[in-house]
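In structure tokens, one chain follows: the form predicted on its own.
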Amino acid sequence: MSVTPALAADLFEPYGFEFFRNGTVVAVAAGALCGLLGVFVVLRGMSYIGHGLSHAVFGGAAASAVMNFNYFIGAGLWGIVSGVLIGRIARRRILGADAAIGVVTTASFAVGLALLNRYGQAKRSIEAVLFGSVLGVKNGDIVAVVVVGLLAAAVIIVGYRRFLFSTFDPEVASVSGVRVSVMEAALMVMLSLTILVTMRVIGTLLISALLVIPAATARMLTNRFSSMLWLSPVIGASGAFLGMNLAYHTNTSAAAMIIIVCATAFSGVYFASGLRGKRRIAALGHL
């Protein structure tokens, strides 16, 4: 029994540091936000979009660091331009959406790498974008993640039925009067903003995992769209909270540990959910 107070002291030790408290707040908010938008990413079969946009924004982040320009403005504009280019190329039907994403995002990523190699003073900032620096977040990062999270939640609540219809049957939705192109544009903007504000928390190389894993886990647990919209953010936020604490006590990367925790939860649900859950995941490939 005497061990309990000591154990409790060890568990709560990191919360005595302001950097850890701030990091935990922004990580939990980022996990919830990515979990929310990840529902649409998974159900629409857009996993490569999240991965690609995060790499595209890397070019803007590199340029912003080199020119000492505001990260959110520079990387944000770059991400919007990349999204517009992807949409225009895909709509021409000369190339498929996956090819369009590959061309634009790899080119943007290559520009970022070139800037990184050319201007060594940007190396520290770019490494934070690549691998995440959740324990080095500033108040502005916390505000940005929370604001985008509230904005995304408000947009989804207001347009719930239209998002539902356009996600599962866009052709019928269009015939029924739903402006599917507007809903898709709104989703792309929210996704771009989500990637923008969470990149410095999780990192470019891991953010697509946080967009996909919580939503995929939620998909195995429920068939209902409305249930996924709250279950996926809960999984993402819980994984971020537990990952932050484990990272501190094991002295490992916080971003990597968050993804490991989420992936472990996915694996556990996958093997425990039986044939029905596995069929739900398999069905995602045909959406």
Given for the second form:
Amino acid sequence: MSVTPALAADLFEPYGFEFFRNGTVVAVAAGALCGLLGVFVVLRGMSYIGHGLSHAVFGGAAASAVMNFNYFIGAGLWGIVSGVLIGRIARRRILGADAAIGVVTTASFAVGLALLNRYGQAKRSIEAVLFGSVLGVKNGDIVAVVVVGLLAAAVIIVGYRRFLFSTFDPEVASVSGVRVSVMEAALMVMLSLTILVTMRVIGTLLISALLVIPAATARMLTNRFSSMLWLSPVIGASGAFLGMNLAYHTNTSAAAMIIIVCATAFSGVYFASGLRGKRRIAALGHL
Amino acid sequence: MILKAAPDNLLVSCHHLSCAYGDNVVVSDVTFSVERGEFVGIVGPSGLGKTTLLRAILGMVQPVHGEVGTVKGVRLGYVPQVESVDWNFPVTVLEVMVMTRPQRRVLPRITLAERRDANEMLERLGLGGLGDRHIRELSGGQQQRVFVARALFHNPDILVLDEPTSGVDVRTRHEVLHLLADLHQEGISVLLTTHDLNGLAAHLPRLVCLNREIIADGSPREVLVPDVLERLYGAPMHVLEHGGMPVVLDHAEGAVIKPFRPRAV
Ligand SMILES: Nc1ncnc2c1ncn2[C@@H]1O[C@H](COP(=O)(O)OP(=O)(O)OP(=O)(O)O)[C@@H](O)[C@H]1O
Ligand SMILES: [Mg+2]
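Same protein, the form predicted in complex with its partner chain this time rather than the form predicted on its own?
Below is the whole assembly, all chains and molecules, this chain first.
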């Protein structure tokens, strides 16, 4: 296939802009990171936790914006505390835990909105946090996403067997000397950090989709945990890359386009993989 | 809890043990022990503490009264109830075996030695060549044996199995029973729970009858008798003898389902 020079020039045009280059780097890193943590979100059936956590972190972000506090410190502390708490509540499988988490996190979201309406001059940053603003990323965002990404990858590689054991079979894992609650807390901290650093890229409203779709797509493609751990980040990163470019050329929201690309990949795999893939998805239970 | 001052051959011991979930006491004042070389079955009605007792022995449930523990240095191999395993989880047989080994290197790759050990164990349990299968793609008997293989992977002194024959057909039940008998011959002690009085319990040397508390403890000939069974299950039962072994018959009295006769229209 030959590409006409004009088309090639068109395709490369956005890369002439620094904001686009930066945005692409941060989106790809965010896609990979969400894909990686998404494996645990999907296999543990805790997508509602991802959803809740992103809303809770939004409350923290709003509060720190109003109080003129650094976003990463304010929302970060808030996110880690609520993440560990949510994880503990969910772990005890108390009746209605998911409803309670939903109520509290949505309330946190609402308080955040109200605070910003009342006191915020930060109308721009509120939109950035709700809908993401890939093109407005600062160098700090790039560093944050990359650092958290490398950290998460390192922790998951070094703790691979313990994470696998305590996800697959927590009871036997704890009998075998794995400190399951430590592993779960570590996951929740990583999930909170992931949401924190990718939120300004993807936005509160769409981030839980990026935590679920690449991992669920990877699940249909493989029956191996180890393969899922690299497939899912690759799908997330590719979706982010394609989404960024499509968004530029169609002049639409980058975050929305990234999710649309990932969802398209999911549907494609769903229909192409036949009964087997469908069964694997069905077996994930409620996502 | 680890028992320190204990006779040489003691493995597991409960002393006036009670366990509860909230106010719901499900194990009450249980005293019994398992010694090296024993093969013990716990039988009793559903929902009255068998799994909880095992979980207490394994340290997963804290007692509200009394003591429970294994003797210092005793290694337990636990085989959970098949129904409690998520068979759709993306892992292969080999991964199930190896995930229990500590990861000594930075990269989680399965080492050659680990692969060899795991394959040897699988071979021993008649699962040779299945290492790369997804756990869903196994028969019920094979699934059960994979988890026995995992438990054996750590050279346990005692295997603890929760309902190893629930939901399996007659042939698989024989397979599991023979496997356990062979392992027992090789010197591994066994503690299991079961609902299956005739198919499994009657073949074991020692039964503990548990209905919150221990109703009886002894050989099948001693405990599979109408008096004990009535106290255990709260319903009258008959016991026959067949080939020197007790056979328990249960009558669901009065409940006779009549053949269906379509009414003429
Ligand atoms: N995690 C838990 N929280 C609260 N109650 C529980 C819990 N696990 C078990 N129970 C209750 O404790 C009782 C005893 O349960 P257990 O699992 O020990 O019974 P069991 O004898 O193993 O039953 P089965 O033969 O059906 O497996 C049951 O009434 C059960 O509802
Ligand atoms: Mg049970």
